[in-house]
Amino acid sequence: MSRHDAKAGGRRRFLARGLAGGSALLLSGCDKLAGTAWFSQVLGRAGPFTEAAQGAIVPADALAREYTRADIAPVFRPNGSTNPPDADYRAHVVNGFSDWRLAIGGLVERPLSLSLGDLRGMPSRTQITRHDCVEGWSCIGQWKGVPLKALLLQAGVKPQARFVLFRCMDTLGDARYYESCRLVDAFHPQTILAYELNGQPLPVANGAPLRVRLERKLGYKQAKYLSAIELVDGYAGIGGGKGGYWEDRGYDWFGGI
């Protein structure tokens, strides 16, 4: 790691730790952060500035740093939902996800329904990247999956589509988890739907059978336990209207690093 990379990573971790204010780890930490008025205000004000600044100086297709196998953490730390109790998800776990399918619909020309076997049979991308959590920790892991761009091209994105919505199978509190991103981020070369972590099938604790990897985003944007992807022209009428589960609770929608 270069001195510049070390300093930049240190600044990101320092900022995240400062924002976290010593909150507990895992989901309890996210709950505490989201329930803190000053934290929501900081994210709400910083988000648009961060997005504008990054857009001005970093090309949309700029790559996140990729690491070597020697950098991979012995255990990739799980966070948030790690064992969803939802009945439909538990049924998939019991049968080894044999009848699980990923639906791709919304503003597309050709809706898709893909099994895990279908996805594994497609051209894949493997990347070793760092996961940065808003709570202030990071972890390096190797991900393998299907580039989201390839699936969207196969489905055919309609001209009015502006965002990609990720629907998940885990319920937190009284709401199903969901996330969203811009089309430009969905088409980024490092944006993949990962089905392997560190050379093994994705564990339940890390989002089996499929999770999003948006490598230039914070951890809460990396939706796990995927069931469907929708192309939409806006997200104001979905969930709490802010574009994601944690965003509905005060987090910044952009979530860039």
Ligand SMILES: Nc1nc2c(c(=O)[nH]1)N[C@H]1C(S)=C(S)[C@@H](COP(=O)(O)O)O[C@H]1N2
Second form
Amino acid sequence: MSRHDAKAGGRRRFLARGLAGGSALLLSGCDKLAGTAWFSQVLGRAGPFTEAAQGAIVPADALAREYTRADIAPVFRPNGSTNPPDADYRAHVVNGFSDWRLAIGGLVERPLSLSLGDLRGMPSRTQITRHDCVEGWSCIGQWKGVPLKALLLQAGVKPQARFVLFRCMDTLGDARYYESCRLVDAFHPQTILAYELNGQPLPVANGAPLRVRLERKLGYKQAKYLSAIELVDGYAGIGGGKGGYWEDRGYDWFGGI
Ligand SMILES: Nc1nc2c(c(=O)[nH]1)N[C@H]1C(S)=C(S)[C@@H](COP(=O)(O)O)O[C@H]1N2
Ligand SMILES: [Mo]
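Let's compare: the form predicted on its own is above, so bring in the form predicted in complex with the named molecule.
In what comes next, the whole complex appears, and the chain from above leads the way.
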């Protein structure tokens, strides 16, 4: 088996396990499609799915697979920043996040400032999903949080807005972490701002007090330590201009799985 074939097989398995409901159907579909030249090229990509590649195969509102309680890993492996050194973040840890607020602003009709209590008081969604890090590991955990859609509807997204930007409180190396996604990903039913992991308040190592879950995307898109959400019409002027901390360092912006 050539290196290309091995990669293609990996991508097929990745795809087959990724989607709710139609897994078997998708698997056979992929097996068939794998014989065609264009699809082999897609499968043979070294990186994650780009927007065009994923869009050609599955609709934007397709659900990520959800698992059962028996599948939950005993410890959800932390990665990247696990104990941010930033002074403002340390102060939040010391006072149990009681002064912390999530700001929602930018291109919205009604900017919001929400405490953890405000968020916990809103209708929630709980989901058991698999997190896939590009470094080559996966972990299944149960997340509880507020659907981002509900917050965006409350804030009122202005027509010029095209992307949702996530601001984080941790400095990793020389820059603060940040991320962004399309509006269609932000409105996806499984996109939540999680304040609980496996039935407990979100641990510091996994992004306390609030982190994003974008279940159709790779690990680096799951921004931890949120401080603000901004609706923007582009991200070229933000950070290194590529839409995220790891994107500025060469990773694909779409990061689809
Ligand atoms: N703010 C922030 N978010 C982040 C990171 C980070 O370093 N800082 N690392 C990313 C990466 S690469 C992964 S795999 C996941 C890890 O989440 P976990 O610590 O809950 O496993 O968070 C992502 N979100
Ligand atoms: Mo990651």
